[in-house]
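Next up is one chain by itself, shown in structure tokens, the form predicted alone.
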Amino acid sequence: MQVKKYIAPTLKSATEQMKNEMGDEALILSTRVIRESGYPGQKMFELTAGIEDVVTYHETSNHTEAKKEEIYKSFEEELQKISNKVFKNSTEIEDQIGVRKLREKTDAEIETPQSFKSIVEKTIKKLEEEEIEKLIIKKIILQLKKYGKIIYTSNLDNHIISSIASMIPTKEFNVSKGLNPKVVSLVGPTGVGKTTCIAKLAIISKILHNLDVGLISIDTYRIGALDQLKVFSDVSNIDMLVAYEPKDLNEIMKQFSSKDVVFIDTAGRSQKNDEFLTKAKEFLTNANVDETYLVMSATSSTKTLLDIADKFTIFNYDSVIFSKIDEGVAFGNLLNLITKINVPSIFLTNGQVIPDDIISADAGYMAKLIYTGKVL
């Protein structure tokens, strides 16, 4: 595998550099925020990418439809190659160990080439059942091909989960006491659970991190939205203010200037409603937001998730929160989205209980969720 690092002001631009040079087959191995000496005071993103030697760098993300068809058509052929390779490697191992020693083992103890081939095929079928796209499955197959000599039925699942995890960038929720409040906004379509997410993050920041927290709501459209957050703020003893117009944010931020962290709850709107998205953007511009999290439901289809992610780029979101994983039945849609937008995940939510039902995004955990379809 060839490995290279890319540094850019945004994760999106770093990803574009990677794709332009290494192509769509490249895997994101890690991402982190750094401070470059040549850019004093500016936050930069370092992306580490890798690509198998068998992949050509000149393939970019701008695949033509004909190229995609070629990839999909070769999928079954590639699987057959892998199976044949596994059979050959297993035969070589058998020769090295010695036929006499193998005969002393019971059938249950021996992982025969044919049984391994069968399990590989079943695993590929399972990935398709989890609604993972074929192009991603092909990347996983290439990983299996690379390590075919050391893969057995007993560790096959671990290899696949590791391969999936290598495709998932994540980000930590960093908050601390400082001179200025860290301002975090949550955006997303209607009904994905933004308000509940904010309540969870507010409690975590106050109780676990011992921070002074402020809440701002600009969701003055939805009936009962303000009441929901107001009741929470009263119970948790967290200050809350409402902005009815974008200019209100300037005064509110002055009142919250001594806070450690301020969360802004936005109105949930369809990604098709350009007018309301533009209005919400105007609000957040006045608040000088530090980080924006896009909240999306894990139960949405890949097509819907991609449309939401595209339309909400108006907010220049830094991270993604996947809500309602407790309601999902297949999670290949999350991997399909992540590999296309290359924006790190920061949280998963798995229920309505505050603050318990929220999980920090972890690549290994998400890979297991995607592969097994089960919330562990």
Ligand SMILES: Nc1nc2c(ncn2[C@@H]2O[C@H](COP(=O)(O)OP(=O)(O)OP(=O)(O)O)[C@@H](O)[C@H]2O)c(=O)[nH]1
The other form holds:
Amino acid sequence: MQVKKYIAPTLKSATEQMKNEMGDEALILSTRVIRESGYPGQKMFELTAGIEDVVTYHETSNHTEAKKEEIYKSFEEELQKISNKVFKNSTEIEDQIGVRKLREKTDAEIETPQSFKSIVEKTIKKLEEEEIEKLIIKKIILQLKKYGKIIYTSNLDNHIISSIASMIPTKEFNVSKGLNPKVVSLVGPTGVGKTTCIAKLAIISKILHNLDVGLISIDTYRIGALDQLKVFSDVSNIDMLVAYEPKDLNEIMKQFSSKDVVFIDTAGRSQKNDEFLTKAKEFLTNANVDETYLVMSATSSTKTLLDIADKFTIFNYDSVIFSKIDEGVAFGNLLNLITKINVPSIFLTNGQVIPDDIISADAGYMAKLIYTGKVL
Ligand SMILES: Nc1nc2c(ncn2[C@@H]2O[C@H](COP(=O)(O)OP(=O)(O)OP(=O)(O)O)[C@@H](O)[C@H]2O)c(=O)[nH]1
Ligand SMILES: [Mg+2]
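Following the display of the form predicted alone, present the structure of the form predicted together with this ligand.
Starting with the chain above, the whole complex follows.
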């Protein structure tokens, strides 16, 4: 580590001097107030700064083992000097600048530029295997390069996961008791799990949050669809009404006016069927929907997800639900989609069990899912 002292009338100007000379990566090791003879009576600040040169990842640099040892030794010496001078207890400064851990690392653990390069290559391969698009991989790697000096093999995965998480917007599901009913509709292609998801949300709202729940089905298209929700509503003792025509919704909403939350189950429609999509939209317009969630299967390809997300924009959906993550084997498709549509995720579903198999969307969880390809 190179260590240098800067003396200036303010801490700010000392910091500026440090940055001009040592760059943004310099660390402030200590600061103190001193009285300088050249400036009688004037308060001066002394800033001790250091710049790391033990762990560098510039691919062009070529540290031999001996060179590394030499740098490491001078770093230790400098550290000792500073700690003796500035702090009574040397562990105090070590802890402050976080080098204690670094000192404890064995030589084998310190990455050479070559090993960092191979780590990056392995990372790219892993991200490709998870089916993340090249442009996103590039973005992740660029972020890694930015933090190169503090990345080790042991914390690399965490850096990648944080980088992925920073690209995932999420939203919370909020319902307040005693206000106008919050009206939530679920839309999406056929068989993605809309009705199952509504059943999960309805039970959670009723049992866990003690909310008064209403269910509406506008799915009079598929044979058996009404029965599916009706059986559930009977078993769970949750009111359910059916709208056969868009105008029916005016009356139904009056009947449900004292509910806390109302879920509307729509018929699954192929995103290719414009006529059906327009009809469903007409129903929902009459229901004064507060929030619409687009349900998509996590097992669909990126191309399919993008097509669905595009065709369903007619519903102005606020959030997305990724269903069937338990059936997925790679989840790069989710990141590819999310980074393009920029709509928050609200839930993930991970099985058929009502109400257990649903998870609130969390960027960290989703990033791990995408990076590891495994449902944790
Ligand atoms: N493995 C798995 N299966 C699920 C999940 N969610 C729903 N399913 C199953 O997927 C099938 C279709 O679920 P539905 O809830 O009927 O799907 P839908 O979107 O309402 O279907 P349509 O109304 O016909 O468009 C059922 O067998 C569900 O049990 C999930 O998260 N994981
Ligand atoms: Mg359904």
